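Encoded as structure tokens, the following chain is the form predicted on its own, with no partner shown.
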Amino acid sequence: MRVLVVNCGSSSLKYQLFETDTEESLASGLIERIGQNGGHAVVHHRPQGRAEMHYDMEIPDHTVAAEEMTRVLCEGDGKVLDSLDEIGAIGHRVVHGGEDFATSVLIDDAVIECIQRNSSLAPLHNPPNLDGIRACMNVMPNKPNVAVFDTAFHQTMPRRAYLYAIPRSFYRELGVRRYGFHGTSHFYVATRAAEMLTDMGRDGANARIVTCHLGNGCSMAAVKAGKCIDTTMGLTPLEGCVMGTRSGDIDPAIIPFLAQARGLSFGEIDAILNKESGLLGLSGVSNDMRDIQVAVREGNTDAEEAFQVFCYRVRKYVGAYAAAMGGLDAIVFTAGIGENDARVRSYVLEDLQFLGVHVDSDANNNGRGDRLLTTPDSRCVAFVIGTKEELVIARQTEAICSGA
């Protein structure tokens, strides 16, 4: 089956076309700045094995963006399909499924209503996700659409892990609890790590794994025997690790303190915690770890401290999750920082010898692709595994539409 994977943001539409029989990507692309600058958008289209295309055009909304996506897939120099009839189904990334969805689902009116209802939990993400769903339904009205939720993988968490110690009515009436995000990424790399452990002659099926999705947004998950039992992000993606511009964990009393001390509104504080904090706030340099590392080499002490805080927070969660699972068999690094920054990995794994982690410096510093980072005698191993969230969406869409 050929599955089109769509991921819509407020002003963007990202897509990738898969042949699920071979798991080959036939084309991918991004349409950005939708509805901005008078509707003047930029289209990037990458047909497999051919030159990437870039061009500007007027795209006022997501429906027009979906029309251009289907056109470029079927026409012109970037053509990879003879007609839209070749597309068997469309898979959509949806950020928040609340407690309604523990698995991916075929989209119907009831599902759309639930996604809309959960928009109060993800006001910046669910509405544009719905825009993408409706746009694809308008442009390709006879195709099945499947919703794959970022939160679904974390729905196996026990109540002791997802409940906050606040009045229970906030959970019962408003749904205030830990949900977690990056679920498709954590699911993929945990599954792949279990396979790699099995190939090493270890018990991958029952493994206790900490997955570290480290990019501009960062989250970690404790995965035991393939099930998520805890994760760092909470009601929103703000909780947990230090991120590019997000603070991660802070004392909640800081919020009213800042409101009084600086005369800031809750909206202003929310913007600061989400957009001006994290690596950017600590370093004063950038939200990008690559820029932080350059500044560190140039002797910037604020950048070095930001780096240290980032790595310390990740390492602390590794220890916490090892305790939560009664031990640890593997640590997985993925996403932009996790896959590409050897210094971050080295500092996170530092002093974890008590868990049986012994780093192979050559594999960490010089290796490429999915690989083992630790020596053969390590009781707990560490991997780098490239995340493939779009492939997970394609697989789950194909499974639902084929009745598997």
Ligand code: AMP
Contents of the next structure:
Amino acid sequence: MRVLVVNCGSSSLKYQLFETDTEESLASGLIERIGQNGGHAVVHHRPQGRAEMHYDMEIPDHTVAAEEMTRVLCEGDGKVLDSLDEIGAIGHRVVHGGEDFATSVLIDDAVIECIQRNSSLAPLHNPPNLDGIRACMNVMPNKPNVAVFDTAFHQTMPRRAYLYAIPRSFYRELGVRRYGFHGTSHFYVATRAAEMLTDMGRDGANARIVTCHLGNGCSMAAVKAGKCIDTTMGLTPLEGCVMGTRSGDIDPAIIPFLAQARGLSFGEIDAILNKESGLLGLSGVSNDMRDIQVAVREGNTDAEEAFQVFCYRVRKYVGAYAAAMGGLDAIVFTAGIGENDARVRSYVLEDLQFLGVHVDSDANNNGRGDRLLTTPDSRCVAFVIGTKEELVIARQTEAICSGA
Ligand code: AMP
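Alternative state: the form predicted together with adenosine monophosphate, after the form predicted on its own:
Okay, now the whole complex, with that chain kicking things off.
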């Protein structure tokens, strides 16, 4: 089946077309700056094995963006389809499914209403996700649409892991609890790690795995026998690890303290914690780990400290999750930093010999692609595994639409 995977942000539409039988990607693209006042949107289209295309055009909303996506897939130099009839189904990334969705679902009116209801928990993400769903329904009527939620994989967490110790009424009446995000990525890399463990002659099916998704946003999950039992992100994607511009865990009393000390509003503090903190806030250099490493090499001590705080937080959660699962069989690094930054991996894994982790420096520093990072005598192994969220969305969409 050919499945079109769509991921909409407030001013962007990302797409990728898969042939699910072979898991081949036929084309991918990004339409950015949708609805920019007085400016043009930019379309980037990458047909597999052919030259990329980049062009500007007026795109006022997601429906026009979806029209352009279908046009470029079927016409002109970047054409990969003879007709839209070849698309069997559309899979949508949806950020927040609240407690309503523990798996992916075929989208109908009731599902749309539910996603809308959960918008209060993800006001920046669910509304544009819905815009994308509606745009695809307008432009490609009568095709099945499937929602794949970032939160779904974490719905297996036990109550002791997801309840905050605040009055229960906030959970009961407002849904204030830990939900977790990046679920599709954690699911993919945990599943791959279990397969790789099995290939090594270990018990992949029952393995205790910590997955570290370290990218622009960073989160970790504790996965036991394929099920998520804890994760670092919470009600929102602000909790947990240090990120590019997000603080991760802080003492909640810092908020009223800053409000009083600096006369800041809650909105201003929220913006500081989400957009001016993390690597950027600590280093004063950048939110991008590549820039941090350059600054470290130039002797910038604030950048080195930002790096250390980042890695130490990850290492601390590895220890916490090893305790939560009663031991640890594998640690997985994925996403932009996790897949590419050997120094981050090396610092995180330092001092984890007590868990049976023995790093193979050559594999860590010089290897490429999905691989083992530890020596054969390691009781607990570490892997780099490239995340493939779009492929998971395509697989799950196909499974739902073919009734599997
Ligand atoms: P992602 O959100 O997974 O696309 O990851 C984006 C982040 O990965 C960027 O902000 C960078 O900080 C980081 N990144 C990407 N490539 C590298 C690299 N070669 N070395 C270190 N960090 C990288």
